[in-house]
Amino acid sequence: MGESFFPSSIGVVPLLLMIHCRLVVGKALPVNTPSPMCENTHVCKPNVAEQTRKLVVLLNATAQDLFSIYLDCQGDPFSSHLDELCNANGTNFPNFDVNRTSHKKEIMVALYKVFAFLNASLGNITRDQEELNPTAKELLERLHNTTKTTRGLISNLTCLLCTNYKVSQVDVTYGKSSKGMNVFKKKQQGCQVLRRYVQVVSQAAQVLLPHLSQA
């Protein structure tokens, strides 16, 4: 072997710090770095606040039907044991704990913490979907149209928290992956996400009304 670049006699701490330095030397160290969360979010259009509005209206008067169907497509002994097999206590689904006194800015952040798990959690169950019930035609479009406007309504909430509340980040919690899991605990997952889904969804349509008309 050639001869060490280091001189032997430097110690291992000393050692990590000259690796360190030549690393950073002449490469200009980020100031200021937006959060990967802001990071391409430009001026909220004018009417971003009532889009968004809307959208949880949409996602609200979808959501029964969503998972109804997706109960019938799942059989028993999931459509005969409802409470038992899909108790949506089961999940990590994010309440909304916010109502219609909070402040603006903490009910968009409660609403992006809901729509960035159930955006999460809607790739899962879409995936498994289409495995196991490809031929569920209604089910599989009902997903993917739930996750189109999902994804649009995270959008404008990140451009109102960006640009109109200043906040860069946002504590996400997201569900377990269902990879690896057998039919049976891939279709509860399913059914538990989705049954917590209409019941926070709900609660999400009745308080923004007052609060994104003003906004």
Second form
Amino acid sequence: MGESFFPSSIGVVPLLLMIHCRLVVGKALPVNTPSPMCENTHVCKPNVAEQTRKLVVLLNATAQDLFSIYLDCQGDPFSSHLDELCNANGTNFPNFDVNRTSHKKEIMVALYKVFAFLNASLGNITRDQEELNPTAKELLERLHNTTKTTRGLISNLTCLLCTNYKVSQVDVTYGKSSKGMNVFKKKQQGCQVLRRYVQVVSQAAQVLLPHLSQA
Amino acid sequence: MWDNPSLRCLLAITFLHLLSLIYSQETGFPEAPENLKCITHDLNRMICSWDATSSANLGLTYKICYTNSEHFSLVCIETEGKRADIPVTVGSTNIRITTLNASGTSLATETFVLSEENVSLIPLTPQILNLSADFSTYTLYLKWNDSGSVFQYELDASWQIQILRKETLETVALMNYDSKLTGKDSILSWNWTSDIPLECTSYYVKIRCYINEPYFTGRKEWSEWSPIRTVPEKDTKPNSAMVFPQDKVVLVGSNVTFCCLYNEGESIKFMNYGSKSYPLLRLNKWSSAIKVQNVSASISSGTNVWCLLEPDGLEGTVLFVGYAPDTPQNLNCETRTFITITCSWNPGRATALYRQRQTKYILFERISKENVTCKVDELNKEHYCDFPVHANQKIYNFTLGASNPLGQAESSLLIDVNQRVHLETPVKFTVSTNSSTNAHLSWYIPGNFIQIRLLCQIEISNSNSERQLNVSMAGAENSNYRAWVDALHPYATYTFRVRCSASEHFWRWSKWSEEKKLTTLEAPPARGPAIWRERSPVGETLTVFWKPLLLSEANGIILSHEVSCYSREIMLKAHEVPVPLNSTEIKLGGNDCLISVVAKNRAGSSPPSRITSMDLPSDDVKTELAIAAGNGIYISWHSDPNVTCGYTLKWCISSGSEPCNVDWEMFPSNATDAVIKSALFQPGVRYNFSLYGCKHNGYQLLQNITGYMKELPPKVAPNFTVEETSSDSILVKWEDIPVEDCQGFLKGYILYFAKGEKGSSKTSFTDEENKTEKNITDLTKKSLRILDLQGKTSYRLGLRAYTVGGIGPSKDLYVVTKENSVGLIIAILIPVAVAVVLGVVTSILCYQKREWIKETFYPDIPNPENSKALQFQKNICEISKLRQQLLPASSLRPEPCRVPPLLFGNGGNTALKTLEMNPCTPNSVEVVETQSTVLKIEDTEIISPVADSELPEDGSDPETGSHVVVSYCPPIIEEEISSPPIDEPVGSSQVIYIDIQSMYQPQVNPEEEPEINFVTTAGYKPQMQLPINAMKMESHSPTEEDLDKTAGYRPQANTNVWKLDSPDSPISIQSNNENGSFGSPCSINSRQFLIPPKDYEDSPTHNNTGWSFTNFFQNKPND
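Given the form predicted alone, state the structure of the form predicted in complex with its partner chain.
Let us now look at the entire complex, which starts with that chain.
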């Protein structure tokens, strides 16, 4: 399913993966460094906007289940003391300060920032959970699926930004690497990111609908 | 030095001298030294100190003089302080201390004798060189210098180490450590493990020393405590709250202490291990702990331990609880390719630890001293590890070590690699053939097997059989292996597969290769078909039958059969019959011949099958019954000595409308029985067999046989009818069941019968409890008479046929037996006869006693003219008036006041006569007077017991009434006749007969009734009780009953026992008269009849419990 949604990203994905591999280890890109994000971008296919919207809808539909399963696998108190443990303020999750009246370009940029951050964080979370919960197959499968969908979404957003909105560089921030953290902190960081992800992807699905349906 | 005796002696003398000097000091000067104390740290020199007053004189100095023990010379030293460092001398030493002023003038001198007992040995204060901590293991590591070089010889030293924690310096542990001083400085080390994480609070350490010099006689004391050292803090001490220990791995069942560190301004609400809260132990101002006992295995992501802080915040850590690795079980090492040795094992008990903490395995080979690290997945049950095969090494001694953070275990195995060959699955398996019986096989096995031989097993299977063929072959390196298989069946499909192992030292088979199918080429049919022939009835044609060959015999696809006719080895006719036909017709033309049939396929023809066409005549062929064998039909026959070439049993199975298929089976000449089996045989179907004997000149029909493969119960019930019915028997007839419905050889019928009517709830005779059954085994019998039945009774009949296979269904009939006419007649005649006899007897008795009856009931009436009763005519008139008042107007006519004329009935000569008054014998009649007027009554109506018995409606007590005794002439009855007179021959007596019917009519006005209440107390009561009012008989008062009992005369019949429902009863509905009955059966006045009239039978209240005509006609036969 995911592959059919972003056929134009064949050349972009490897590049993004390379970039994100760097991001996963916690090195934020310099803000003013020229970004190579548009180097291998070609003309977007006509339905890429709709594909993007559907990917966001798909992520929104699966986010809550992913978060619930994640909490179940971490043990108490992650389910019982969610507010104390998983306060999103503890992360650098990008703000999603756009709404339906915002300009399309702003929305695309905001989405790109969010899902670029999410992609990097999902890498950390997946790695940590493969270590901590190797037997939790459903959790790992959902993490992998979400990561794949997120990468497809980033590919589509890159195409839209570079081609339609002529944005060749987006300043992105990433979360802290969980390497070196103690296990409890790893669990906590994953919880914080996923909780915020559930909230933001819901907003994104709401915001994205009117804009992209017109495209 | 101390071992020298002369030196010791000298030192002792010196000490004694010094002591004498000390005690000989005069202490009169304030500057004089006093209280000399000496200590030694190294038994070589000692530090002596003293007290002296020096406040008034500044610039005082002291001159200390002692005898040098080595040179026995006096040594003096000056010092400004009140202490001096002097060598330790053996025994006693005289020390003279002189106080000098600034100008060098002696102010005071004191001499001390210092002995060894007065010297204290106090080691130097030890110094901690290094104090480090391993936070992961809660262990402190301490290092210090023992300063052994201070002493010139070996000494025992003891060390005391004190561990303190918290700000309050609570002693956690005080440990002793012994060492030996070697005369050289040594670094000593010691460690201590805490029960709680070192991060939880501050730890402090100090140390002191004690020298155990056995020859030193002075005081030996502990050194001073070393300066206290603080356990260094963790480098990564966070600024925020934390929980310790972090990510620790412990054994299941351990006791673990966790602490929560928090910052200033925070406090702890509670602390949980998993979901359970534990009591807090306060460690210090910023730290609290919990102790968890006997922890159980954690989930894969560990157990969270967390503390909730105020005002907000939650911190935690994760504890992994698991097991140390189990000893690897079932360690097995074998080679598949002679390139590597693969060892596999079962890890045993799960450790509950994964990934980073999971068990790590190392395979170590002792001979080559090589080891390999095994990459295993904890989630898989089977673990594998490869070790390279070394050239020229056959024996391998493996040790598999397992370790995880909680422990380690190992398992060993010694193998000869040549005896542990477990080959890979053969691949590239191919099968080919170019003949009808052979096949070529080829496969590939990876690996180097040059040094061994291989044993390969080839499995050959088809739908009928399976066999395995072992092939030994030389091993090769990464080579194809070939094999040749023969003795296959032509045109058969086989499935091949192969597996291999080492030939010389068998260890294990490899897995089977993939299966390959192969069909061999065709070959000519192996034998001719089984044949039979049948001549037409006239013998002109011969039909030849043959059976198709089995696949194993056909060796290919049969294309046709060639049928030939030979006569004396000369082929007369031949023609080919294509498949699928399995018969053909040959015209013999009156000549017999030898029939030959040959089957043909693409590869060739079968050997011919031959049979003669000649039939021998048969006489008196009997039909026998076969026995059902369940899975076949058992047939037996008598051996015929003339049969030389066997028997043939032929049958024909028809299916539906198609002509039957001829089938047969041949048996040798000595056979006398057989069980014929066929897939076409069906249970319950009759089959006919013909047994032919093969004689030298032809076939002869010997016997016909009929049988079933399995007998079943009859399919239908026999059709039966009731032929005849009588009052006690039923004749039943039935018909035969058609053969196709019998489903077996009929053994008989079972006739059930029981009482029952159509429409009863019972549906079958099995439910019937009182059924009777008759078993009819004589099959020729087609009828049965059921006897001893009850007349006019409904019976239910059921007839079922049965075979060896069971009882068939039942057909039921309902029959009603006829009425028993003799009984009916008897039932009629007996009552009639009894009635007639009774009537005759009664008549005779009455006739014989007629005089007595007359006298008793109807005595002669006296002549009224002679009676004085006429004198009472006036009174009688009054009574008549009274009667007129009582009788209804319709029944009375106004009469003049005279004696009323009475009617005398005498046959047809009825004439009115004046009543002749005979002399009357008055009877005493007591009249109850209810009024003031006293009535003299001669009318019997007035003194009727019925009237007497009536209670007045006003309820007045008749007892209270006055009694009037009147004269009474019983026979005299005055009555106005309202109906035609009835002439009754009553003999010569002239008796007035009153129509009783007329007296039933109401004659009294109820309103007038109270005026005539009379009670008779005794005397005569007439048989007729004429009502004068409408009172009911049932209202008899007890008083009246008593009167009846006490009366001198009683009627011949008791009215109480008379049937009130009789149509002639006075209270009959039609009559609407409620008077009581009267009269008796013998009384001529009675209206009760001895023999009821005909309409008596029509009475609706007739209650006859015996037979009746109505019932008789209600039971009709069931037709």
